[in-house]
Every structure is written in C-alpha cells, then in structure tokens.
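Single chain ahead, written as structure tokens, the form predicted alone.
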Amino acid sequence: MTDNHSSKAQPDCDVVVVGSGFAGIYALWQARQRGLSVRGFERGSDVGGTWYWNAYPGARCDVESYNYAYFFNNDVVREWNWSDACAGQHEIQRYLRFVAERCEVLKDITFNTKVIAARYDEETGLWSVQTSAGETIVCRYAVLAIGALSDPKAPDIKGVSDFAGEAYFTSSWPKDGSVDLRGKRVGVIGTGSSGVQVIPEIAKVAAEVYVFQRTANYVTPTAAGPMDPKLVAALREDPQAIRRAFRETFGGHTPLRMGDQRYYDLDAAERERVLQDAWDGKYIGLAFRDAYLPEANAAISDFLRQKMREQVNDAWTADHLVPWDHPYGGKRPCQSDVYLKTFNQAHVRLISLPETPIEEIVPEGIRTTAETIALDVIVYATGFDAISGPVFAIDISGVGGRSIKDEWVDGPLNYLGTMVHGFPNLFLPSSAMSPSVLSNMATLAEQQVDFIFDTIEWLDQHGRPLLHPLPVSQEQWREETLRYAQRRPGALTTKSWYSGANIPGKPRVFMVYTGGFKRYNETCYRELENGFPGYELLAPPRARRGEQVSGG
C-alpha cells in the first residue's frame, strides 16, 4: 500500500493494536470478542512486550504472581501454574505466549514490524498507521499498547561509541544466549531495578565487577518463593470474583499486608518493634496503618537504611549504597535478597559517580575523574525514557496535523490516562496520568482495555461519533494527579523517572495517578455511564455539518 491509500473513506480494519504485552494481547482478544476486525503489530519476534526485551540475567517481577496475571479467562487462570511467587522473565514471557495461543490472537499480529507513524485524517475521521515494512493500514480506532517502560534511555556519556569491548543494554539483552561474561572485567552503569537484579548474576561469573552508581535506591527483600497452594486454589475458585475485587482495591491486587497500628499511637520502643515485625513479614513499606504520613515514612526510611547498611561489610560502601537523598517511595523501590551482599565479594567494587564522575568512555574502558578502569564489557542498566518516551517514539499527528510532541512540549496532558484532546479515537493504555507503574500493571491492562472497548462499543451504538477529551478535562485531570502526588512522600521532591528527571531537558511533570485503582476505575466508568460529559463528541464525517453529536 502507499500513503495515498490513507485518504480513502473506508478502513482496512476497525482497530489497529500496537504492542503485544499484557495490554496488547488483551486488546486483540477484546476486539475479536466484540466482532471487530483487527490488526496487531509488534516490533519484537514474539509476544511479551517488556518481558520479551528485558531478558537480562536475574530479571524478574516484583509484583507477586498471584496478582501479576490475567483474570478475564477462567481457563487461563486454572490451567497455568506459576513456579514462583515472583516469576522470572522467561516464565512471564512463556505465560504471555500461552495466553496469546489460548486466545488465538497470534494470527492477528505482524511481528518484527515497528509502527513508525500514526496520522489522523480529518476528512474521513480515520487513522493511517504506517509501519517499518512500508505498509499503511487505515483504521477507525488506534490502540497504542506500547507500555510505559519500552523506550530505552540512551547513555548521556561522552565516548560511548569508542569502547573497544562488548556492550549490552539490559533493556535489549540478546536472547540467543551469546553473552558470555565468564572471567571478564565487567562495568555496570546504573543501579535501578534492572541493575539491582543483574549485578548479582554478573558477579557469579565475572572476574571483576565495577558498579557505577549515580544515585542509590532502597532495596528490600523479595517475596520470591514457592506458591501457596491454598491461595492458588482460592484464586482459581472464582476468577471473575477476584477480578472484580482487584478493581475495588487501592493497588489493583490482593490487599497487601500492612501494620494494624498507627505511628502516633506508639512510643519509640513500640515503633521499633512494629518496624521489625514488618521487616520480618516483608511489608516494611506499610509498617504502620498511616505509613503515608511524613513522620511515619521517615521512620520507615531510617529503619530501611539501617537494615541495608547491616548487610554490607565495608562502611564506605554501605553508606554509599544507602539512599540518603529521598524518602522511601520517592523512587520506585528495588527488591533483592542478594544485591547488597554482593558487594561483600572481593571482586565487586562500587564507584560513586557523585564523587568521581565518569569523564568519558574510552576504548579500553571507563575514565572517571579519579582513574581509568579497564573493562572487557560494559552493561548499560540506564533505564528508560519512561511513560511519554514510547509515545514520542511514534510520529503521531492529530487534528490540523498537530504533533503529540507539540501538545506535550510542557509534559504529558491527557484525560484519564487514555485519550488526548486533538487525537480523536486514539487510545493510549498505560500512558501518563494513569495508575501505570504504581499499580498492578496486569490489572490495569485489563481495566483500561475494558474501558477502551466499552467506549468503542458505545461509539458504535451511537452513530460512530469521534471522541476526544475536552481541554478543561485534561487540565483538571493533571491537577487531580498532582493533588494526589502531593500526598505521597517524596513524589514531588525526588528526582526520578516518575517525573522525567532522568532525561536531560525533559519537562518535570509527575506522570502517575496515585489516587488509587478503585477511584480511577470508578471515574472512568462514570464518564461512560453519563455519556462522556468530560469529552467532546464530534459528528462522523459522513454526517458532519459543523455540529456535534450529542451524547446519551
């Protein structure tokens, strides 16, 4: 097909779905269930999204497998058996492949194909989606299930291309088993979740490991281990009841264990006992019922710092692995049972970049202000251009040819985390201003895709009008997101990827809705039930005379 095909009045299909992670697989299934024709595109060679690309050693989920799964299909819940309460990358990708096969959506996906552009045609009210293979597909609805953490952050270090050794990114780790780090000198740049997981695995085989840390993060024990048969049986008994119950919780999962006492009701000795109990029970972040209070959070943060220091033998290393610059929860906490203890090994060394910054990468290794460290391999665990980055990776233009990059020049702006003014019938699950990475992403994928396809069904039943949010709704939603962020300790004062602070020049906007899953879900469906009062409904092109289509 050619670009001229995009001006035709009839679509090639009803829906185009971009991405095949949790949201993409479910969106493809939902489209078919509702009798819609659909095309899916995936830049990888298999399904999985994040769990396809991040195949580095040690990669695993920090949300328990009891929760981090689909519940829309009873058979899927009952037939799949997880091996661990916190599943690893390989198992999660196998699970997503199992679901895709079980739901028969693989036939709808074109793999090894990147969507490079999506353009809205005002004359037809259709979207023209262009791929890296040179194909252009015209559709009525576009669902960009591209994830929040799918656009890797390029290293902003001088001389990256000059290194003579091997270089790998945790975000695109080779899947062919070709990486062999045995006996090599390895430098790892980055100590976020990926770094915390991969460093202990590298240390098992490498001769020397140098960890280049810009900022320290909280590291708490994992919940990994055997699945509880009783809990598994309870989940399988009535999956739909579980699915409904998840949407009534704050985080979109089985209620987390938390302390039953309030911080101000306890004296110092009682607080210490409660904190130790929470540490032992692996719910330290919610040690108190009022853990959200700054004073309670400060007590939790101090307790965690001490527990982290106790695991590291060298005092200097211990002090530098502890985050002194932000409270617990200001950044996404990391989980590992072995990361901190890894630094007790003689061949593992921490390099504190605030004290001795990297000057440049040279052919033989990495040069800091203090020394040149000779390396055979550099591993970049440098994270992602989170949430808005995947959107900007596609050339998206809406009404008047306006680019979404221009619309978001001062930071993301949308309504309910799924639609943007000026981009009718374009849906963005897992985008900014939704519960996103601070919720159970599997539950969020189902909730947002349900809402999207319930919206599409409503539009089809009401004459197929075009839908996009009112500008005032977007402004109010950004204010609502900010209002809840202000209640989260450290959210607005910590430099993190939640607000884009890890990307030079990126606008500082807190991009995650923290008002709770229940409130978010109810707000979405209140719009649907009331005929979309927070949106603008435009007449379909064939009937447009300048007037709007009335909702309801």
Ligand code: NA7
Contents of the next structure:
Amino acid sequence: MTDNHSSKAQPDCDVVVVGSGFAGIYALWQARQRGLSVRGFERGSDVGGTWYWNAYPGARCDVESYNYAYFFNNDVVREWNWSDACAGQHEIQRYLRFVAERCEVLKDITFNTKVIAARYDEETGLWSVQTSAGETIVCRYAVLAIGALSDPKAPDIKGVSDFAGEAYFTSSWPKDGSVDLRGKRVGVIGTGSSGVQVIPEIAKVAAEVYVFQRTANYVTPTAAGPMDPKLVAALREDPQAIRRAFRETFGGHTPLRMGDQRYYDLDAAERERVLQDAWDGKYIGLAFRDAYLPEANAAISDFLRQKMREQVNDAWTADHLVPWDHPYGGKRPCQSDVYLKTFNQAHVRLISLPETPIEEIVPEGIRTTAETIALDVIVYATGFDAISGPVFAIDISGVGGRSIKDEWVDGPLNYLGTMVHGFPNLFLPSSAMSPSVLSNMATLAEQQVDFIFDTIEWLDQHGRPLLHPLPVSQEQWREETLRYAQRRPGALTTKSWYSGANIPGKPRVFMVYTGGFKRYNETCYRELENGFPGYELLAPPRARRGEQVSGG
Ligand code: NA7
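Having seen the form predicted alone, the form predicted together with this ligand:
Below is the whole assembly, all chains and molecules, this chain first.
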C-alpha cells in the first residue's frame, strides 16, 4: 500500500532497499529470510547496478571471478559456471540476474524507478522514500545499496553539448547494440580503467582513434582467461568455508597468486627476478609480501614503467603513456594485455592534455591548444563522482530536516561506513569509510548486508529503538581511516577519485577504509555483541509503538 502522504504513523513495509547490484540483491534476500516485508527500487530496467550500466565494449572486472562472487548460498556457488577467470560485464550482469532469480527477489523490485528523496519523520521514527514515479513508501529501515561508482561525473569541458556527432558515456553505454563505430573517427576522453578497456575495442573497428589523456595510469597484465577446473571444484566443495576465510583476510578475498618473499630480505638481483616472476604470473601489485612499504612500492612502480615502455614502439608515445606523477596504487591501476600495444597501430594517436589541453568541444570535434581534431564520435570515459556522489544524488534529510549534503559539506562522515549521526535507521552500504573499492566488493556487500540485518534483528528484539552513531564515533572512525591511508603509498598525495580529487570543488578526504577487511568486520561485530556502545539508541516514538508489519 502506498500513497503520497509522507507523515503516516504506520509503515508500508519494514525495509526499503534502493539499488539491485551485489548489495541490493543480497539485502532483498536477507530481508525476506528474516521475515521482514521489503520493497526494492532500481533505476535500471534490470538488476546489476554498476554491471548493468557500464556495458561498454571490453568492460571487465579486475578482480578474479572466483573472488568476485556471492558465497552466501551453496546452490548459487554450485550451479553457476564462470566462463572467465576475470569475468566481463555481460557475464557478471547475467550472474546477478541468475542470483536474483534463484533467490526469488525479482518480485520485490520495481524497475525503471529512481528514488529521488528519503526523509526521516521524527514524530514516527519512520522513513518516507519518494520515487520518480510519484510514489512514497513509508518504512522502518532504509537500505541505500546505491554503489560507489554509480553517479557519472559530468564532463567539465566547455562546449560538450555543441558537438554535432554522436556522443557516448562508458558509464551508460547503450545496451541495444545501436552503437556502430565502424569506419568512424572516434575521440576517447579518459584513460582510467574504462578508457583502457574500451580503447582497444574501439581501435578494432574505427578508422581513426584519438585518445585524450590527462593522466597516464599503470597498466598491468590481466588474469582474464579460462577458469581452472580444479579451482571450480574446490569452490563448490565448501562455499561457507571460503566465505568465512575471506572475512579473515586483508582484502576480503584470497588472491590466487602473490609473492611470498619480502623486498627487504632480497638483494637487487633477487628483487628483479621476483618482479619478473610476478609480472609473468600476473600478480605484479603483490610481488612482495611487503609490497605496501614505500621502497617496495617504488621498485614495483619503476619495474612497471619499464615494462609499459617496452610495449610501445614510438618513444614519445611510450614516454607519455607511462605514469610519473604517482606511485603504483595511488590511483586504481588498470589491467590490460592489449591497451599499450594498441598505440602501435597507425590509426591510433595519443593526445597528451598536459601539453595541449582541450580548449573546447566544437561541432566538428575537439579543439586543443594545438589543433582541431575532426571527429564523428566522442566517447567519454571520464569517471564518476565516486562514493559520496550517489548519496548526494538522493535528497536525504534526517533529524531536524538536516540534509546529508549539509552534514557532509567537509567530506563524508559516518561510523563503520554504514550509518550517519542524525539519520537513524538509515543504512548506506558501499559508501564512504568502508573497505569499499579497495576490497573485494562482493565480499563487502555480503558482510555489510549481514551486519545491517543483524543490527535490524537486534533492534527488533530490543523493543525497536532507533539507532544512529554517536558523533564521537564518527570522528574517531574518520581519524582511523586517515591513519591507515597515511600508511598507503600515494593515498594522500595522488589526485584520485578515492579522495574526491577528480571532481572540482569536492572536499579532499580519503574515503576508503584501508585497515583491512578482517579488522573492519571485527569492529562491526564488536559493536553488535556489546549492544552498540558507539551508537545512540533512541526510544521508539509513541506514534508507532506496537505497529506490526513484518511478513508482508
Ligand atoms: P576514472 O578512473 O575516474 O577515469 C576517468 C578518466 O577520465 C581519467 O583518466 C581522468 O583523468 C579523465 N578525465 C576526467 N575528466 C576529464 C576531463 N575533463 N578532461 C580530460 N580527462 C578527464 O574512471 P573509470 O570509469 O575509468 O574507472 C572507474 C573505476 O571503475 C575504476 O577505477 C575501477 O575501480 C572500475 P585524471 O586521471 O582525472 O587526470
């Protein structure tokens, strides 16, 4: 039952889940498992979240399929066959559809519907969630499983709308097969993971390709390829053991390969051999056990620059494709076996924007300070307003009508990456200050959703109080996040989307908790086991005492 009245004393359902990516699908399933009534909303026409929208040619996950998957359900693990060790976008989206069907959550999702606002009502202690279809749903708990990379960054370039040709964004690539780049002159702006993946695909069919690069990125070999049958068998044997084991690790997964020697235990020749082995074995970022130490990181960065240069024939192009401004890991490294070699083709040209910046996009193409490049198509691979952007895309107001935008004017502030002071019973999985994009997002989705629904169950068993973190817990959590970031080479010195530096005017706050998955998980559950000492429990408002919704 729904209407447009936002101050109802009784909820329409227990939980609203926004988004149907990894976290959203699992949240819908968890709600049903725990006997809660739930409504899901998804702006796309199918499940998948990030893996629904980023349907550009070449899109692929840089985490191995074996790790980047659900483990909560043995049947799902045993029935699904990954065709690739690092699955592509189509396969991951099909997988998420399969899980949603298998777990019977599709019936709870309203597709093609954006959630535009979520307002907390202090009288009732309930949330009113408003959709683009004009519906308002009142609920006890709101779970915004809206992802970290779901709010595309607007291209901050003059004249974008003046271009007379076709324009596409990697972040919302048409899914109907209508894009035909054969024989066309194509300009690509952006050389992050999306650019690095899409450029070789475009070069296969386009007549001319111009790559507009502002910052070069590290590009390492991909682990894509056939799945190892032995690994598949091991996965299926005891999925729950794997699930438990992942939560005991630093990154929420067990890399298939990693170096077992320490940089400091080796001499120069041994280090070179270890680096070469790691390059050949496709685990260069984890070449040493102490790869996180600055000197080991510098050795990896230098080695990578050399390996990258070797793949490019033209000296000027090679020089410019190599990153000099940040250490390995300062920005998200890219993976591709073919990207750099693509520049050896005569019809592919690198435009280095630090030397010849884009002045403006004009009807016939892109004008830099040096020339006007005529184009039929522009592809924007310009990234996202990451992590906090998706939160701001919804008009969220809490206690006293305070908007989350105002609360986060100096950068995101929350506790354990899931809850914000002044926004009781609102949960933000995959948001700021969680292991997020620097961990295995699939494991994180399961862990955060488990923690959220364990919290909800606890609240329901304790008289349904309202829960939000104490301000001091948020401050301490932000400090802890910063403390760990300081230990990470390049984290605080690199202009990356991890710290909001890709968005003009965005506060520079490192938004990812890098204390490790194990520590994160333990901290969450310590709160729950001790009755939430880092939070404030508010008595349930009189208006909704005794209300019964579950099981709808
Ligand atoms: P990224 O990694 O944020 O990359 C965006 C790219 O676009 C990056 O090279 C930017 O250069 C470039 N960019 C952005 N705005 C402009 C303008 N105005 N002019 C020129 N170049 C621009 O996004 P992706 O989609 O590639 O990857 C996102 C994540 O998805 C990735 O990290 C993986 O985790 C998966 P910059 O570096 O800012 O100088």
